[in-house]
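One chain follows as structure tokens, the form predicted alone.
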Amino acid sequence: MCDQTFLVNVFGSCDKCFKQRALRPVFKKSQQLSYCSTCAEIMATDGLHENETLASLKSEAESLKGKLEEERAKLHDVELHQVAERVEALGQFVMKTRRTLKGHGNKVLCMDWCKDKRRIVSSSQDGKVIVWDSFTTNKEHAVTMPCTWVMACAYAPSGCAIACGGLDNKCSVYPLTFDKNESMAAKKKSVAMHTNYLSACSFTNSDMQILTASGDGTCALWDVESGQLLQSFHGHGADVLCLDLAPSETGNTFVSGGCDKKSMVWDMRSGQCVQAFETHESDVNSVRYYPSGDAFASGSDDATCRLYDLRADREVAIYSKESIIFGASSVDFSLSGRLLFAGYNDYTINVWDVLKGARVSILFGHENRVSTLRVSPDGTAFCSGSWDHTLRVWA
């Protein structure tokens, strides 16, 4: 999202010709190094063969790329609403604010909620990580981080500790105590640094690892005990700002979405991308999987919502409408697949039949663009939260 991109130049001495320039990440070997654009260039063109240049290379992956659509379109016989005719339609749908969280200063940019079911986090422009209980709407912790622009939160599986970052570059990792006397920031674990802001982040399937993205191209997975960084994943063109991992019980995959258009399944084991999909016409905002892993939606800044079939190799659906003019900032699926609920930056909330490709709902009650959306575990609520400094809850 446009509104949320940071262009940081870093200078020093370039690893190369260490001469004080402007300075680029150039990864050789899986190794991070600080390369000057000039020595980028000359890296690049080390591997060449003779007669070969980096623009017949270009054009020879492209029609590559060209062949490779062919093979797919050919695959593609029959649309998902055509195969849905025969499901029965949704009935009225009925949904309403049931609670609404009030405590920030600034824009809600992320919120997630515990596996209890109950407790939500959430974290904003004002710097502040907020820990609320969405049935009486208390605060029950809050931090205040070291910047503002806290664009990523997540909750541990286990309920005992939260993650948060954002123009720090890093994510920080605080567990969560109920003795008053004891100071959050205090026990404070820097796990994480990027070279450019930290746009999402997620724990795996344990309290042990996390994931990242950054507006520095790049996903990583670090060791939460030792700040150790296990992989990396590089393949994005420009910055990363959404991820989600597969409901698998193994979560070996996970995908990726940003500025370059781009959306990107990953093997966690390998940190090679397995599959990359380029159908939006803008930036990637959100990326979701549906519930059984085997696909996933995304939400662009081109006004579409979009669902992709990981078996089929392909885009299978798009939700959209001519009078939908602004970006979709967040996506979440229901727990049964059936519903896409997805956030505007009109400050509405479009509901979506999945397999019919038609709208069912549209929520209204922020009062500016919303940010960010997440179904609660058990399937019986979801939250929204909003530039108007309020999150929603939502049944």
The other form holds:
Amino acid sequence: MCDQTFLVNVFGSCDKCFKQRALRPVFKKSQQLSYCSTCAEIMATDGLHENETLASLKSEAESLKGKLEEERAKLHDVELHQVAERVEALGQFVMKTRRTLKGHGNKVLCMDWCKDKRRIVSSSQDGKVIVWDSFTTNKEHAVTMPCTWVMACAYAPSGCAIACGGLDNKCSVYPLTFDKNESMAAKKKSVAMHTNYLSACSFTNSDMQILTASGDGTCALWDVESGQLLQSFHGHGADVLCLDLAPSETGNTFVSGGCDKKSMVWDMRSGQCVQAFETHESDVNSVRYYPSGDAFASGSDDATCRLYDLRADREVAIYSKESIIFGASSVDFSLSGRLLFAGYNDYTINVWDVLKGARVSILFGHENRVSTLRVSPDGTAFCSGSWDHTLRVWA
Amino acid sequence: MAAGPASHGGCPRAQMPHLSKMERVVVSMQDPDQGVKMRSQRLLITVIPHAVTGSDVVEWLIQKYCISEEEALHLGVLLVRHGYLYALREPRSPGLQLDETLYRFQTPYFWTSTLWPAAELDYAIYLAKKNIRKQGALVDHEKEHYDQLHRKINHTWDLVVMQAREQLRAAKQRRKGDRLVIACQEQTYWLVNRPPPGVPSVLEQGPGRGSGMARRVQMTKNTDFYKQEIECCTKALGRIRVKSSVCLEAYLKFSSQHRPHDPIMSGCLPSNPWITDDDTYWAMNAPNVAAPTKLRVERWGFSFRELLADPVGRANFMDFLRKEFSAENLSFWEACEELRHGGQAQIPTLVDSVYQQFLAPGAARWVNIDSQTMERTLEGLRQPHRYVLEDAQLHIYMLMKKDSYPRFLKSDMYKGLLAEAMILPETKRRVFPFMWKPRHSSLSPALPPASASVEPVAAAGGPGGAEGEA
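In place of the form predicted alone, output the structure of the form predicted together with its partner chain.
What follows is the entire complex, opening with the chain shown before.
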């Protein structure tokens, strides 16, 4: 005689249809519920349905991307270097280090120029943020952040404040004061709050709004005075590493680049992604608009810099050389947009002819990777910061 | 994320693309036909084959990549620093010697990308071997590591010593040449993975990129993610695109137009402050200078945006508009800008003041907007927000751009400004390196206006670490 096992059924009201049935335990998102057999069946097939939808969505996305590339290619009737053939080649190019700023005790991670064309703010791994008059090389202010790896810093348009942040997941604004009795840390204002490290920050056209990019995959726009989140930008599939505001009087857009190899252009007002480009083969470390605002350049770990045109909606140039193996960490244009300066992880700075696509010059000097590079507001020089603890101004 | 003993955390090879590229270079260097010339190193009675000199490596790089000697040497040094090349003889400097020193290529087994992250246990065995082989062979930082590891993995220390002894015994079976090579290879590997103090680690990537401190985020590619991608793509497909030829021509025009204004491309008059230590250029081009330079006035003609961006240009344009009795347009535009970029708390008051001044029927400075836009704007004013005046602002902007701006450029006022504007003479570069000229400091924008007459706390130009021309 065989044993018969009886399934002990609990009778009660089903958690889904509320009918009085024999219930069985069911797990949904690690929460235990009791469903009747009919509802349990439905849930099982729902799961299947969701998986099918995921696969079909993915293939739909892929085919749309393919179609998009086709459309973009239709209007591509000429290459940049072909158009640039009638432009005269650049002559001998000489740029030297004109100032070396020593004072950071560890890797310099980020820097920004003040609108007065000579002051800069720089931040480093040891938490120090220093404001320099780089013309005289004097340090004017110094703040120690409560965290290490201060990866982002920015100068306010008025010149009266700086913003910085990093592994503390926040962006803080410090008003600059010369009053010896006041410590800058006392007046610090915590503006942005992310759920992962802060990778980039920038003031918009005034001291009152800050745009941030974070390792949590989002960008956000904040009101400085209240710390209120005005708009958030979702869409990157991984850490966002850089951002740049468009130089436009009428528009409200900015571009961001991330570890998902994408560069995305956003509308600040609606929070929507307006355009996206995915041609890099590795993380996009730096993005910068062309001075006219119609294009932007990006530097990536795949050792290339690329130029994307916003009206043509496509990549229009690649700046690469077989001998350049290390990733580009930071890019910026000269004032006329003819030259693209790019700092690389192999300690060098390469200068590219934007129109002809050729490398104009290679600058040596830093003793560790170049982490940040910005051209001064009036285009007279550019400043590079490096993991060798120094900043250099080149002209 | 595995919380392993490795100090650099796990990092998939894909996140370090420069390593695979370096490996390809090294592989092609070892190609029997196209590679670097191989020599043999003679050490007393042992002969070690497949060695190369630093100069051969540099020469090969110059030929292969058409680069300068400086760049080739730099690349060679990086190959050594990343452990792909090692010198056979001590002392092993971190550079690439261009003399008779011979180098060998690291075996793929020890390549950074293959064996990374380096395990503590392996390092302990390596140090133990070194210690056993010759007492006192450990350098200071190695001694420290050794003691640390001894404390940390004390429970497996017998294993460590046993392994060390076994490896040394096995090594004795080999020929002297092989033994030497293997020892070099291992040492090179550990120089990269446990650099001595003062030598920066080439493996450090920064947070979020494999150091494990801030774990990188990978969005779950769920239905929402794909739905968003699909939406983005569909919108993108509907975009109006411009032909490449048109877009690219625009760059040529922009670059050539701005070239004389680009100090790096064309220099600047009287001189570039960074090069000559003379900041006259900045003084002459100060934001609100009374007499703008010719280049500056010319630039106002490039685009309406450039005119508005320059405070002097904008002020002159305002004067022009006053003459045409349409100055309220520019004032309205400025007020809208203030709203758009202002603080959140000021929005209601600003909107109200703009309405009273410019939009209300019978307002003192009423702006002429088309009825549709006006209606929409007034409707939106019921619930004021940052962008409520955007339509009206754009309308007025376009009006000024298409109408007032071209007239301004043709006006006598502008022509007069162009004629009066200065062209500064060039100052010759100082050629006396020993006559040090003090650099004047400028007032920091962060100083409150009241103290403008007082000497700034930031002292006038001192020698503080400044470097002249490199």
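In this text, all values refer to a predicted model and were calculated from it rather than measured experimentally. Throughout, rigid core stands for the largest set of C-alpha atoms superposing within 1.5 Å between the two forms. Positions refer to the first chain, counted from 1.
With a cut-off of 2 Å and the rigid core superposed, Q20 has a Cα displacement that reaches or exceeds the cut-off between these two forms.
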